[in-house]
Amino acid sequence: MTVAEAPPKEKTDFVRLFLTQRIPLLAVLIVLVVVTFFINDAGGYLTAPYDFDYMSASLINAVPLAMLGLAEMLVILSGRGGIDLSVGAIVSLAGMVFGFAYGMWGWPLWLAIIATAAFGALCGAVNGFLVSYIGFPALIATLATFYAFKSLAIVINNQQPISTEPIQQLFSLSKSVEIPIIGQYIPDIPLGIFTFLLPTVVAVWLLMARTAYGRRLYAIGTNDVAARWSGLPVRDTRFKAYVYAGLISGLVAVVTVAQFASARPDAGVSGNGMALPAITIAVLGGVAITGGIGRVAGVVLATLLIVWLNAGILLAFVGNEGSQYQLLALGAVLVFAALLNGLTNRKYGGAQ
């Protein structure tokens, strides 16, 4: 009787790399998705060209998705079942506040943006207080505030959007611009990437990687009991995670108002809303739903994967069928991400 041979060490290391290092895995998946749609485009199976110009234009959808994915990352990292189902409703309500401030009251744009972000942070503080200090489960607390914020967004202006001239002029923030020096060689990039997404990505990365708060957040997400015995301010750290998530949601509200050229009371909750895609992106990006594990780069790459996958699906079907298959793809990706995270946690102790 012969003993089964062990798998080669190189193969084991390769599997371990792609299970524990989410960044390489996401990069490979992005390449596979793009190459697949390029091949289908070359074969004439798509309803319109899937090229670099189309991919660049679709990045306008990445701005709110990636920002909310980072917001979800912060609250999920805090542990204890951390999640925020209200981010879409905060986007709707904060968008209406921005519509009043900039579109109707005539506030300067910079002041209206700051006020909207502050209002979003206030909404996040409500969530944080309920979860961190009252002890409500995050799922119940944020579901309750989702309904509250959604209702307020609808009734605050009698179910009417705000589409005054100053608001309509904000549509220019959604246009694509040419990058200096190299712009003639690559497609134009949506302006929102530079004005909102990149600053948010840098700010969250600095917060998590270069501050004591970021280290505390990872610590309480991994084991809040041990963190409490170590003298860390567990409640305050978790509370601030929800505040930061609300602040980011307030900035997303400005983005959506500019994209729609209108402050809509249903901007963040129409259809399937913004919360569930944001949670999917966070989990796909390697954020452990149990808390304590997650990276900014993973969320960004997961956003690119979802956006370019959805963009290709729209061209693969005639009419509105593509949008329905997008939902199927989103569900499949969420299941895949959850299974992958579970497998990684059992075998190697989590993805990085």
Given for the second form:
Amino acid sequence: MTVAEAPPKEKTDFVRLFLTQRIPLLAVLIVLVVVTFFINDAGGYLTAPYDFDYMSASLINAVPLAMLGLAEMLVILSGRGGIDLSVGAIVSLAGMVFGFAYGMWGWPLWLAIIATAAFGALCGAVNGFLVSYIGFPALIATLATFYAFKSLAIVINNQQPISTEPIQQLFSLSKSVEIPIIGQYIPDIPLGIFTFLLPTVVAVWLLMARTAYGRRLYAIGTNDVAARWSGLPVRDTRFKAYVYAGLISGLVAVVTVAQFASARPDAGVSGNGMALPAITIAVLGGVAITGGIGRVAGVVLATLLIVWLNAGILLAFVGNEGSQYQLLALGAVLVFAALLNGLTNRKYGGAQ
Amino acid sequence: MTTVAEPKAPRTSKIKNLPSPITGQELVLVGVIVILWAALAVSTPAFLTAGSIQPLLVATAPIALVGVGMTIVIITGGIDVSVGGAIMVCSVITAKTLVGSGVNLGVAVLISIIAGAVLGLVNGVLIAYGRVHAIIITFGTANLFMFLGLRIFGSGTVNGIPGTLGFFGRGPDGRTLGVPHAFLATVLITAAAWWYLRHTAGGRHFFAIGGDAQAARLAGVRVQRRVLLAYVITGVLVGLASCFVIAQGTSTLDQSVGSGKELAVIAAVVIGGTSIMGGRGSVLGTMLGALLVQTVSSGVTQLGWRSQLSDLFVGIFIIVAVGADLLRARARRNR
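For comparison with the form predicted on its own, please write out the form predicted together with the partner chain.
Below, the chain from earlier opens the complete complex, with every other chain and molecule after it.
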């Protein structure tokens, strides 16, 4: 009835833009967070300076977070309640495999990394097989494998972490480096960004935006019945989404081992685990829990938002209060993002 | 002839509408538990003694009790992954009250239940009226509850909790005729919930919502209110379960309380045969699922294996239980 009346005002266009396009909203939120902490820093309210060096150093936390966020994106995109609760447990178990291969059996680093990634993919294949070929609800299948992988990771080496000489030297992988040529003008950046995060981001982006597989994944996530009647290999496509998620988790295992300088059997499941923050990042990044909607850029921006927010919170409080307020921030941001998604769905028929 | 048949017709249809009082899955679970107990009794003579069975039942109680609420939530097509955080909040509030003002048993239980109900209300309002996917909202509130719990903890643990809640504990105060009170309360509440879900209109509405919320609404079910109620019931049971958790522990409550309990509860519900897609499930199965999980973890310890191995078995049980259900559903469709 009102559709034919006067064209929508510019203001509503802005609102619409922010509600339906997750990327501008995240960009604005990031600027808001950074500016807030800069002002707090200038006012001397923080326990240490919040500057570009600190922001750059905190990016080391973005590496596992963004990679697992992308892994969750792939499985959530595949639709039919797709979710992977087991990524943290895969990180633990694959990390132990890496510890054995590189730290104990003395394999060359490249071979150990490939073996770890392949092992992660194998764990993902178990999930994918259960979900896609047998028809388990994803929540159940990955809950079961979460328990199984978690238990195996702890039992496999009698609860002991592996931190032999080669593993300890891996810590250099997570140090910050100066970028050639322009390096003296910008802060040093953690090496993990270049060796693991960027390749993963680029690979997932190419997969989703430039390959037929990516199109198929969006198609089955949007409507898998229609996709099947269009002749798409629905089961195979969904299966591979879980395999890729496992593969990325395997790579994260290597990053985590390097970061701790030790292959810890509970690396991915201690405390809150790694799956919960990863799902949060994916949802915050605009991935619809119902499948078929989600972009790489959204996940990356959501990671930056959470990482820089957490880094600032850590400086704003004394002692372990900071880590408590990080829980508050994560929860509040997730509920806010979910309510926003719901509102957007009702008002504009969904985010893009 | 027709006059004889007519009064019979509604009765037969009523019986047909109700599922059988015990499902095949539950019978299988009973069988598995009996076999496990028998096997454990043979291999470790200490298993079938009061000193071993009583702690097993006491440890089952909180999981099974929260599982009753979780079953109702999952029947409506939702899920609540915030119960671990909620247990933390309820138990720390109750423990601090016990230490601070030395209230009696009834008041302590009431405080815990009220705290749980408020947390359940928060989840319920957000899910029913915010119309957002339950798993996302409860992931969010799980973080918020954990924050709240840790803030109330302050730094460190709550020490010197008096034995007021011993009525639900492991000690001799916690038993009547050898049956632990915590387990007895859980059985009674499960029985009440079983009757409510099976024999009242309100209970059947939960199944209707899980089957098809839109159809349920058109049939006159107040969907949002029922969904809200499901989460509040869970919250109330979390409150009571938190009292059991405090009673089971020592006089010290540390910050890891409730951690990971949400997955244990969901595992018990799923092993009990409740469909994660909603519309189908039973609290009796959940009770048996919780008992099975606890039997396994108790058995693994008594056999002298690594206690973490029990998680592997839990994973395998989930796969087998749900896999059997999937195969049966496939057989039904093909028939």
